[in-house]
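Starting off, we have a lone chain in the form predicted alone, written out as structure tokens.
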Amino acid sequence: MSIEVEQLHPLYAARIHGVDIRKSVSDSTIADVQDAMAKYAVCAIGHDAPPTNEQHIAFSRSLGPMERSTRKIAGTEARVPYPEIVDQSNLDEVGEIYADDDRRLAYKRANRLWHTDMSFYDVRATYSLLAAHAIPPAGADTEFVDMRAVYDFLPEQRKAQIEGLVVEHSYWHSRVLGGGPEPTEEERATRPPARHAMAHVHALSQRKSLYLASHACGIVGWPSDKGRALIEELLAFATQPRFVYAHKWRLGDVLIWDNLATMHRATEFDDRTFRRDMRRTTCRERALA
């Protein structure tokens, strides 16, 4: 069965029809999904019920090498016991809504900053796949920007200025920027910073793209204030309404985005009243030993 693609934004983003990731998916369908991702960068696949953790992982594995992580906030346990799945919910290890003073809630709220998953690693994230298991009655959209489209609209003088610049990305920079507490030394050691080009050629589409967001803490070789000023200027340009797509979640949606072409953020909802159970898998540029 060939897929059908419904474009959701004038510049990018689409809903894919004709795919159910809970079932075995053919190689040709996977290739069609990857082609759609190369064009649209953000693609939603709907289901009448969310996939199981095992189904989610199996489909993700067909898209590339997967991230497996045992990292956690100090003194906590995992709610979803699969190293391939990042728990993006507001729920603790027994499924209750986080207490106000839970460090994890503060760190999760930092996801409301514009970011690119795992840019703080040397081996970057490619696809992220976020599955909706429970959604609040209002709010909690996920917003995106296609950074290839942003680059296309940059003035030529600015494109020339950023060519060759290298940006340092730090997980803990964005967590604290978003209002989270300073990490412990043990936590900080789990995620040292990484450096990446500010602009790169997106391999699947061969389009030039910016690569920065809230993890970006400075420009290598530049004074701190000057580097931050340019990063903030570019982020302000990128997040103009004309570039933003807001995904309104449906229960059972699996949303796939390309971290090498986009940035995204969670939006606010009453996270002390309503459950939001979202589970993410992430593919990386290459397998790690």
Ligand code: OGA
Contents of the next structure:
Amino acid sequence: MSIEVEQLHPLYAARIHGVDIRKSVSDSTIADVQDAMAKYAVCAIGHDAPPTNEQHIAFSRSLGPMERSTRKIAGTEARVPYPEIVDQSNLDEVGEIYADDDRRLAYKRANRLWHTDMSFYDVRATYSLLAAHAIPPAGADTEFVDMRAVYDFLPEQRKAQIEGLVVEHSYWHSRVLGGGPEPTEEERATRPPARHAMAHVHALSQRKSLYLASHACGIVGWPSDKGRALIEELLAFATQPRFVYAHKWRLGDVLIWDNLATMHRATEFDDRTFRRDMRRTTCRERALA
Ligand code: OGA
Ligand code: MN
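Moving from the form predicted alone to the form predicted in complex with this ligand:
Now the complete complex, all chains and molecules, led by this one.
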């Protein structure tokens, strides 16, 4: 192996040394990174300065088919004008900290709920790659849970109970939970819910994993109260401190996580005073037509 791996949590998560995503990375190193990801599910790669948007996209492309946004918010110019990059900062299109009444801020807050990226799509997200371009002096860790470890620790009767269950995931469910406005019917229609197995075999590690998120709004065929209650109980079990790894960002970090094996959430910081500039690319299970 050309890379070195330093484990960050007793159950998973690692820092990879010996890779610089700003340069062209050999196929064998990509294979090493993929092996580390299969094992650790969350891997940080440090740099003395963040990658450019182009470097970030080029490296991500070597890990799988990429998500490209087709959506434009009317009347706004993107601060990071690349369809492959999701702007996860607290900055508006001219790079100023959002005004208090900016609607986009309410939607960003939904990231503070435990989730896995894009579970509300049929074609799920595999890897997310988040690059730290500016970090506040305190707070704003990103927290993770390895859902394979969680599955391993579930009582046997719970494992039996959830076998075969299918969960409905809705983008709007988590937006409203996060304090966003109730969507209109028209908005709802733009992002219909998706259905996924509650427990699945994580293909890259062949380990059983839970697949849940704050987007999970019910269990197919169950009364909604009962479905939500089980989802909430499992989320509470999964987010016990013993499963949580809190990533303390270093400027220039590129953090990769596997959405099919983990959940994550953003945490608080003084977002009225300090700039936090984070940019994400996302790979998906397969390319969309
Ligand atoms: C994300 C996300 C958390 C954070 O980029 O998908 O949830 O701490 N980010 O910014
Ligand atoms: Mn996310």
